[in-house]
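This document opens with one chain alone, in structure tokens, the form predicted alone.
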Amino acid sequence: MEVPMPNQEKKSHKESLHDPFTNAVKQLEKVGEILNLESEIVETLSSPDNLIKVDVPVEMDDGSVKTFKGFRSQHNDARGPYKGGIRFSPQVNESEVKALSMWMTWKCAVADIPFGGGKGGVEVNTKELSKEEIERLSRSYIRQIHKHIGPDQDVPAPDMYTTPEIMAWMVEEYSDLVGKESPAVITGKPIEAGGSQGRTEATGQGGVYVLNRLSEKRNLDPENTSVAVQGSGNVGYYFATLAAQEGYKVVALSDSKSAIYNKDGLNVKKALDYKNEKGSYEGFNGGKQINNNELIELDVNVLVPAAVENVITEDNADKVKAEYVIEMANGPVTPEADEILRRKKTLVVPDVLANSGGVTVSYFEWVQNKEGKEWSKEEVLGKLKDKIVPAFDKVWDTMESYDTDMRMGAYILAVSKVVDAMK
């Protein structure tokens, strides 16, 4: 059964408050006021250049054909080809892909890579599909959108519930459709299909480079800096692992079903191995069992929401005790919560900077594919550090010169770059 499109149902006041695209436009309008931008420019940037909506027919294993809703939002290409993930999720809808494509435009500008923002997805629960059905879905989606993407036009990548293997199927399908090998059309591929070394841990590693730079700016001693990481997907897993290796005291971890806390610090490797084996943290004896809401409200130095959007809202922002929030998920703090955290003097490192390691290494993969080269993991992660640390410093300097917070610093920097390119 197809899930009804969220935007076809009447939204309650609370739902529209958390509508991601409404939030993205609000942030842009605020920057427009600070920079005194012409209303036409703000209006142009308030909607994507192109919104592609497609039906994605898939032959199921029983021989029936089921049709899924697919999207691709291309926000702005003034600085280079559109760039952004493809997600397979029941929550995929028009508002989400439009918001995420806009945030990708800012993220690419902050990271100083020559791309604009894109985002796509299919409204589907992949847990209900076989591997063969997922492959047919992936190929069908590319058949529907292939005329809108290309190595110099729009370069997709993996996102929620899509994998390197899925990207390989998509590249294969695209290459067949255009009649030539086109590895640079999609990034996040397996190494053997032209993927980049270091891509798997890139987002988490970038976040830890950001944490290190923040520690230098604020004189934090890693051993005495407590960190709570919400989410144990790829990003949370590598952030927690690498932060622990750098000597930070990781005191809490969670997944969608369970969470653990140990004020003296968790054995991160043991905890993550346990979760991978058992499927959750329930029963892990190296820490106290808590829930995700309690994790958000822990008395820690650094809180890292690394799972989904809208986890810190006007309902719980007052209870956040962390001095620093590093947004490793996209949009985990709502604009209303942002105001509350600002008043409390909580420093939030925004997603467009904190989690830009992934798109930066995607850019490196694209360059390697275009030039027919292969870089080592050390080279890739070294180049990532050389990109993300100066980006942090530029955002910090912009924040200080405009006497604002880091999110506004990042947006002022990003929007200025995009507007300059448009002009």
Ligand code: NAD
Given for the second form:
Amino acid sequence: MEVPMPNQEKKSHKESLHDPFTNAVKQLEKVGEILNLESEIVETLSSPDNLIKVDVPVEMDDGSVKTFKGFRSQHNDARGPYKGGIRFSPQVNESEVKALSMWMTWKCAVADIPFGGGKGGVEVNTKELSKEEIERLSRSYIRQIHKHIGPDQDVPAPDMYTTPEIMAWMVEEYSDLVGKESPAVITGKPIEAGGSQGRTEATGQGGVYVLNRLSEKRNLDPENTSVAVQGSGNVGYYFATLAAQEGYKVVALSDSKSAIYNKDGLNVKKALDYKNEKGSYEGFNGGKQINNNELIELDVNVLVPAAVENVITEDNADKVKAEYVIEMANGPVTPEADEILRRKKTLVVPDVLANSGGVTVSYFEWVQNKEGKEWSKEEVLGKLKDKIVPAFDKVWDTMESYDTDMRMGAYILAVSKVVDAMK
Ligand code: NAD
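Moving from the form predicted alone to the form predicted in complex with this ligand:
What follows is the entire complex, opening with the chain shown before.
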């Protein structure tokens, strides 16, 4: 018998704790108990309706053919067509796409848009491919899955390492295969290919609407509310910019390599311009250089993880001093950390609500494509506010009536809506 070394045992225990699909099913089972759902319903929702696995052959620049593994998980379409991104990443695997597709079902229900949940991906490191190879990969993936997607069936979008340009190639390929222009099959396209105004800032803007509503609920005065934002990509950039414009005191910002802190408030525009020009915050003199671990533990009112998953874990949750955590990234707080934060009375605004601005504007893009309309940015962002603020209030009310936290409130609300639609 092989005796595992202690650290190996610890690693595999941690790995199983962080297996995304196991976590997603555990959350669902908890909601099932609270709502007293029939076991058949919980069982049906515990696995995707369809899991499509495909080989994606790509002709490389040297003439050889490489085959990559592709997936599309379609979790539930009771409320409308499956909806969710396609990621190109070496970490893509079956468990990940299944979990992410389930979370999309809940997110669309919380956001109150008529979609179900889907997610897809290809296991590939795009940094090792040329632009032409990425285009051939994108088109090949669509050729493999095109029978399973469609404007009224399953509507993909960009995700990690996929871009609006990639979406445009995919739509073109799909339209060729079905023999008609089908812009509504995929969202997150460039404007000139049928994308929506306001999509770029939608997720960050949605997060700031959420922050404003939270401030109203808790009587926070923006000028005296300090905010630390982890990540300066699409989401972090717009969240920090728009929060500063609303008068919040943004005191910290980071990227994968560097972080800065100024307890009196950063000049956000200057800091982001510096980062865009120099590639990192190193050398920026408007704040103190810190690291990403220190950012998580800062003495601030609001902590906004807007970069990657699993940054608040059982190892650092105890050291979080913020009273509020707004999850702009997907899955930044592990379930164990969530438990610790709950005990400390830290209020966590869950990702399915906080970052739902992106999918909401994707839905607006789909509506515009189907109706042949083009809305202005003001119209799009106004409609976003009209969706996300009531969504916040419904989650808040559910939290209060079930005497639970916001994450559970969001799941209870989402699962109830999906189960109603199934029935
Ligand atoms: P992005 O790639 O544009 O930016 C990611 C940022 O995170 C970069 O600033 C990067 O430097 C930083 N980063 C990477 N690794 C890090 C680490 N280990 N520690 C700290 N920072 C790190 O991505 P994005 O579109 O801004 O997405 C960020 C998160 O928000 C992801 O979890 C994504 O799934 C989620 N999200 C994005 C959208 C959207 O519309 N873009 C919508 C919903 C959810």
